[in-house]
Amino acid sequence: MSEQWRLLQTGFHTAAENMAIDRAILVANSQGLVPPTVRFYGWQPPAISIGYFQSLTEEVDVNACQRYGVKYVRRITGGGAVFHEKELTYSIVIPESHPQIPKNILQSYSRICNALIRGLHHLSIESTYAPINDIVVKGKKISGNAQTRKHNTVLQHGTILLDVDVEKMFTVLNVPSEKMKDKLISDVRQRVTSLRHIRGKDVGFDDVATAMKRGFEEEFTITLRQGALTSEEDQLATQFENECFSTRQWNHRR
């Protein structure tokens, strides 16, 4: 009988709420309160997340975010600034000691990304892992991923792009100049793809979630059972949102 992990489909939340929930699951799992957990979610309103080590003011045009109703948040994972709008985001939280998760960071990225690759296969899209943390289709990025290890627990989260609005992305991200902006837009169009671009039509969030569920179950030989956040996780998420992810002190700390 296959091992059972928890599946959370938490719908669409603000940037601060999403990052608070991921952190709450990490803490709960580290305390042995919840099983390994895979979560699928979206962002409402659109948002930018920056990596833990980045400077918010260097990466993000805060005034443009306010004008266009785009939120911003600092992640607890590393990596670069990401514009979240038309995408499915996943997270996986699992003990470092779990036999399914390689100790080596690169190998663990590869293993978890393999679940996404299997999921994309169920959408009739063939993709490959591009170290350290990308998944590509015909050389173009469709998924970026970030990982941290805290309290002897692994948190990895990442995106599957349903569609991408490059102009909007560079309206709210800082670029050196208008001239550079045009070049960056052109470069991103050549380097990044989406399910809509590949399939020539919109692919629904729920359809992608179903495919990714199958991908995780196949890669890890597990059964994902639909669950909900525990009361402890709810309390932690509210605390983390209020004390951390929604605060200027956290988001502007570098």
Given for the second form:
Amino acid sequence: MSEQWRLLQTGFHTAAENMAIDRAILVANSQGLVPPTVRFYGWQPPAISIGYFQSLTEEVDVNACQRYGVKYVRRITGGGAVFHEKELTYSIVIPESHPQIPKNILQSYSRICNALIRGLHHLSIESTYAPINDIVVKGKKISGNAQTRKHNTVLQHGTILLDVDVEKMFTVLNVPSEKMKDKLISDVRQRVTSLRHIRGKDVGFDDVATAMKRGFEEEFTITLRQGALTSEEDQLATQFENECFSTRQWNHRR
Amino acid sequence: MRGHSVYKVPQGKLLKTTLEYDETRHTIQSLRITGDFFAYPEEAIELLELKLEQTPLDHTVLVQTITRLIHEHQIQFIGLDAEGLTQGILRCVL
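Please supply the coordinates for the form predicted together with the partner chain, as a counterpart to the form predicted on its own shown previously.
First the chain shown before, then all remaining chains and molecules of the complex.
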């Protein structure tokens, strides 16, 4: 019988809640309280997440976010700023010592991205891993990913773009200068794609989640069993949301 | 004096560095390293910023100091390295 991991489908949450839930799962898994976990989720309202090392005010137009009702949050993972609107976000939490996870960080990115590549294949889309942390379709990015390792546990989260509105994205992300904005928008349009763009029609969140579930099951030869956050995880998530991800101290720390 | 640089690390990520430096002694007073790179453990970046204070703004010294700190504190960078960080710092002074 194949190993069973937990599947969480937590629906749509705010930026701070989403990052708090991922961190809560990381802590619970590191304490042996929950099995390896794959989570699928979305963002409501739309939000920007920035990498741990990024400067919030350098990357994000905080006033525009307030005007348009876009939330922002600093992740515990590195990487770049991401505008989360029409996408499926996943996270995987698993002990560093798990035999399925390469010790080498880049190799582990590749391994986890393979699950997404298999998932995209089930949506009739052929994609490849583009180091360091992207998945591309015909050279265009469809997925960005970021990993941290804490308490001997791996957390990787990332996006699968369902659709992308580059102009809207640059109303809330800072650009070096207004003069360069049009060029930047055109560059990003050249470099980024989405399921809607490739398939020529909307692909539903649930359909993508189903395909990605299969992708993870095949890549890791496991069964994903639908579960729920434990009460400990719920409590931890609330604590992390209140004490960290919704605070100015955390989000503006760099 | 204060300087800022934006530097795309070859084969790596975008590094943004803000530097306060002593013009007379040509040393780092304070340093802020930001960007879309990865570092494990993440908290190591704050340690690096602190440990590099008072370091001379000299290419060889910076590469050696950063390399030593990376080894001492078992820091793993992805999309950034000692040479890239040195370049980011020195470009604040140009």
